[in-house]
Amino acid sequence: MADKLNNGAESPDGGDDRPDFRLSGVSKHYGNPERPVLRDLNLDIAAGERLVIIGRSGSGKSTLLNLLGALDRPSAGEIRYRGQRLDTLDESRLAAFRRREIGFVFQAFNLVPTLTVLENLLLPAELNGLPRRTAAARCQRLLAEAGLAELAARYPDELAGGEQQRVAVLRAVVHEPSVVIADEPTGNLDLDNARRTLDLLQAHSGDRGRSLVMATHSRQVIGRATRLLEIRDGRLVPAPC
């Protein structure tokens, strides 16, 4: 497992005391009667840590990065971005986060598909204000560095999945954001193309100091963490190496 491995579900003292973030004492449920699927999560995630979740399906992974990236509430307890609550905003100032904080990448890779490669780019980027000129400039460098440059003007459906994936994490740190989300970034790829979207993510993650936080069952995956949990009966639990 790649650098030091933390295993504990809260990072250790003496670390910057402002995580990223910091959930006490959460929980989430859901139906009618509830049927509880996280319970009672204490957890700090450091800047520019590579978190990896892994859990049975069902388990509660994609539950925990929806808390993480605002797309969701928790049914009970706090949850803190750099000191400041995420679940007592409402929901024009949560979506402002998302926008400006969150770069989300999906296992389904979710390129608007009427979009050529370039406007999937520019889309978050304009969104956060960069004046357009600007945002081509640097849509255009992180295809280049990616070696996708002659993909701009395609479209998603012209794309092999290993190339629709790795346009989907150019486009979730085009506007820079603070974290990476990443609900089973590899699902849908083989090993190789696996291989290349994690370089990717990575190259854009914990390297420049951006927290990066991924759910996978994938051992690729797992192999990037600085630090890997398991949900286990809805709780954080330290999962073997």
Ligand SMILES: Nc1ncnc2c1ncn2[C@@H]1O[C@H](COP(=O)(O)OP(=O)(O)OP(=O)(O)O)[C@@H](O)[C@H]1O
Contents of the next structure:
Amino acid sequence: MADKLNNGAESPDGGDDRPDFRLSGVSKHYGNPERPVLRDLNLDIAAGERLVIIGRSGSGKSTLLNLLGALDRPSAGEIRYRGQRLDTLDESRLAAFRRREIGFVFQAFNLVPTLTVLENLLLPAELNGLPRRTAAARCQRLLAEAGLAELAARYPDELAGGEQQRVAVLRAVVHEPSVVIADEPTGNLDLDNARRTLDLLQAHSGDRGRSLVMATHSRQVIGRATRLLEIRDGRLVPAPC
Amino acid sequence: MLSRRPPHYQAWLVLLAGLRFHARHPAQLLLTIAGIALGVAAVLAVDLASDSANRAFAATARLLRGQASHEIVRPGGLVPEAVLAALRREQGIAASAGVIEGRVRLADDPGRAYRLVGRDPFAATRVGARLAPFGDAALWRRLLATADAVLLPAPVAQALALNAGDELVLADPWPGRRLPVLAVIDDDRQRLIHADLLTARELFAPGGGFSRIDLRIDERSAARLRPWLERQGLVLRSVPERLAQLTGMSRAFRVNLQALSLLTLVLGGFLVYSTVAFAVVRRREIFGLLRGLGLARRQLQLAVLAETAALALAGVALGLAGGIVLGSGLVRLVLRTISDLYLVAAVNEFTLSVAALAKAVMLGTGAALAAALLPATEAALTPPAEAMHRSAPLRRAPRRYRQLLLLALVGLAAAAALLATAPALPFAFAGLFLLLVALALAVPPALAPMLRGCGRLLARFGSLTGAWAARGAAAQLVRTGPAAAALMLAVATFSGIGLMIGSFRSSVGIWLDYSLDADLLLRLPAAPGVDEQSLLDELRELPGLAGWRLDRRRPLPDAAGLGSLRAVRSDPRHGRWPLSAVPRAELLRSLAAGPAVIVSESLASKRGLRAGDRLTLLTPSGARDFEVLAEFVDYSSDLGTVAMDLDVYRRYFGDRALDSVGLFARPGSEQQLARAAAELAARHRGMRVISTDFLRDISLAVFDRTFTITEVLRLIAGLVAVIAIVNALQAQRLDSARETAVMRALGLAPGQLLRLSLFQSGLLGACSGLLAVPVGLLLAWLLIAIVNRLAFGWSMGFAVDVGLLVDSVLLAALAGLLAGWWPARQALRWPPARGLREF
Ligand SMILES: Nc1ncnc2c1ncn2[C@@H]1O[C@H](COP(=O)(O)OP(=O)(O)OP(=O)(O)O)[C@@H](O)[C@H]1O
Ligand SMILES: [Mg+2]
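Can you swap the form predicted on its own for the form predicted in complex with the ligand?
Time for the whole complex; same chain goes first.
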């Protein structure tokens, strides 16, 4: 239990000792600068760590995750990924960064409704310019391992919520990103489906040198953390478990 | 306990939510209002134009009605003056007045013929010609006292830029003769000149006689008079009968306008429907949510209707303003056209008709409310949970498509039945209307497989993002369907009308080749007459001349007197006229052989004449039957033309006058002949040489002007197409905000997104454009084969202009691309995080 609460920035792989992410003085506001959602954040995220962010609804968890995933830009401060500044990159480079380094899982509506399960999994590969044949084999294998093989040809709206979420997890890791970002991945699921989704997430990240950042309200998720932080009044504070 | 009747503030809440929604999507709001406005404006403008044409024809009819109940004419000649005296003395008919009229050409405006009518003003008042509005009695007294004086109707004076005290100079007859303008009078007819009997007699009847005698008698006296007149070779015609025919002639023109107004109605209706339906459908989820919160169905419908009514009000108000502006332009075009084609009274340029306004308002609000009510009712009927689920409509689409297809098939069957069986125009119109609506209904079910097919192909050949774009377009058809239907209709109208005009124009071109087959036309003055024998002697001397054709034209001498008769002496070796199914040489030979005629198609279809039938014409020696040999093509008038051999004509009608001589040059000698003919004409007063190329150009110019209003409608259709596609793409962008954000989170680059959006919009445009090809062909064919045939009696060849069809597909695709650009840029303006918050 103790190592799960480990707040240190150890890197299990031992390879690169530079942190994956380094946030310094990051603030974010929408509209009114007097009332920032995040204020003056400093945060290092080490490779391979499983960081969980908690906080009341509206505290800014999604906002922080969006900044990490380069889906949005900070109002002030610097965000570095492996030493490279993100906040100054143009949109095409940010897209390339997301495409290669990040895998996302959202709370719901992750999958593109007009593409089948298999096609959804193939998307990141196509965007990264990987050959279709090898990618298809890999996707089939991932689906089989997750026990979802027979869903390959179905459309997302023909899947149960839990199945959708597990496919989303697979899509987030299929292109072997360095970081997986999951915003309330179990928010819409029952206990059993939440457990299976988290198992899948954990199987593909956190312990293979691939860091995992999650935001949640759920105890179940908190239980998977190697580090736990809380956003309170726009600031990050270490949370006691 | 819960109250069964929810308080009214709930409806207000929905309304408030609606207003906020619009405030957050201002572009969408503007587009909706613009869509309604354009639909309303188009319908109003075309109706106003159509109204003004109707008023012009009605005013003409009123003027004619004021004159006389009957008229006496003598086929092929003038009515002897003694008849008038005998009428008054022997028959006791005081209400009778002799009239002498004829065509004149003016030196200032030689291209057009004017009608100069000479009356005895005091006798004329007795038959009821309304002199008062034309000026007072003192004026007429001065007219009688001044030699050669004329009175000009205001529009004529204006057109010629003449005032009282100026002079008219004649070009034909009596070239150079000056007629002083005594006054400009309050008459609203065009191309008409008033004179007294004496002046007209000097111009047209130096030997005495009247063109006609106007009478005001009842039917009993008419019956008594008839045998007495017939004994003298005279004919009594009833004016109301002629009037009926005049109305018949204007009908053709009105039918064309009605067809246009119908097209705009369908087009406008779909445009309004598509814009409003989209604005409402967008909020299905919100409605589902509100229903989930306990809002009653009634309340929801009420709120949506109230909101739509507000939108419609704004759109209709704008549309009415636009329609009035556009309409006043169209009215001017139409009036100019009909005064080119028919001799009609000028009408007040522009009057707003309550009926047209009401129709436009009803179209705008009706289509808007229907467009709002259907989706709102659907939202109200679906269980709240399902309505909240975003992809619900996606799954349900196929069933709805089957219903749409079924409806379309029923509509098509009904339309086909109407078009096939009913020979009358109202049925043809109803059929056309049904057909267009049915085809528009079939657009979403037809587009869906096309787009999905593209998606499947793309997925197979490796572009999942392309497949995403194509399938997205297919899935969103549930929302963009009406806009796609409007686009298809607009493009079909655009190409269909273009094909129709093109076909007609090429038919007219061919006809002109046949009817203006001579190289030069020598127009002879009506007076002083030209001695035929010496003219022929002079012609024989012309260098470079291969042959000639003598031509006499006059109003058709039958009971109605509308239409024209053409008597021709044509050398079979030269020229091409007439254009007919029967070989030309054979036709000319049979015409020369006996009392036979050929009739234009329009006359044949109006009177139900066929080859072998007999046509009765009134000759000076009584009614005569002429055998109809064949039909020939003649677009010069929709009243119809009858042609016969000149010698046969002279034998039966005793009229030796000639109007023109067509000259055929020997190959290579055209220039030489032209110079020689000009010299010949210069030796005779009032004789003119006209190049047939020039006539051809003029004819085509008049043709083009006739169809200007149709061209304007084409442009409106183009505009509808653009608004429809912008609307559809705006719909797509808003609808796919979340999906797009997910794609961007996956790393779709801005450039890729832009390309995909353009691909998607171009694809939607191109597919709608492709569907519009067969519809446009069908529309053109129907307009040509049914509407024009029924209305004008003209048949035209169907010239399929492949280039035009390709152009319209490209146009649709291009409109799609252009319209897709802006929403795509818009989508890129925000970071993906924002799209993830959109539901
Ligand atoms: N695009 C935006 N425009 C305006 N305000 C925003 C926007 N996105 C987030 N906010 C505001 O920022 C604050 C933080 O939002 P955020 O979604 O990050 O909260 P959260 O911690 O993820 O909440 P939850 O647990 O409910 O998901 C909220 O007050 C929200 O209203
Ligand atoms: Mg959140």
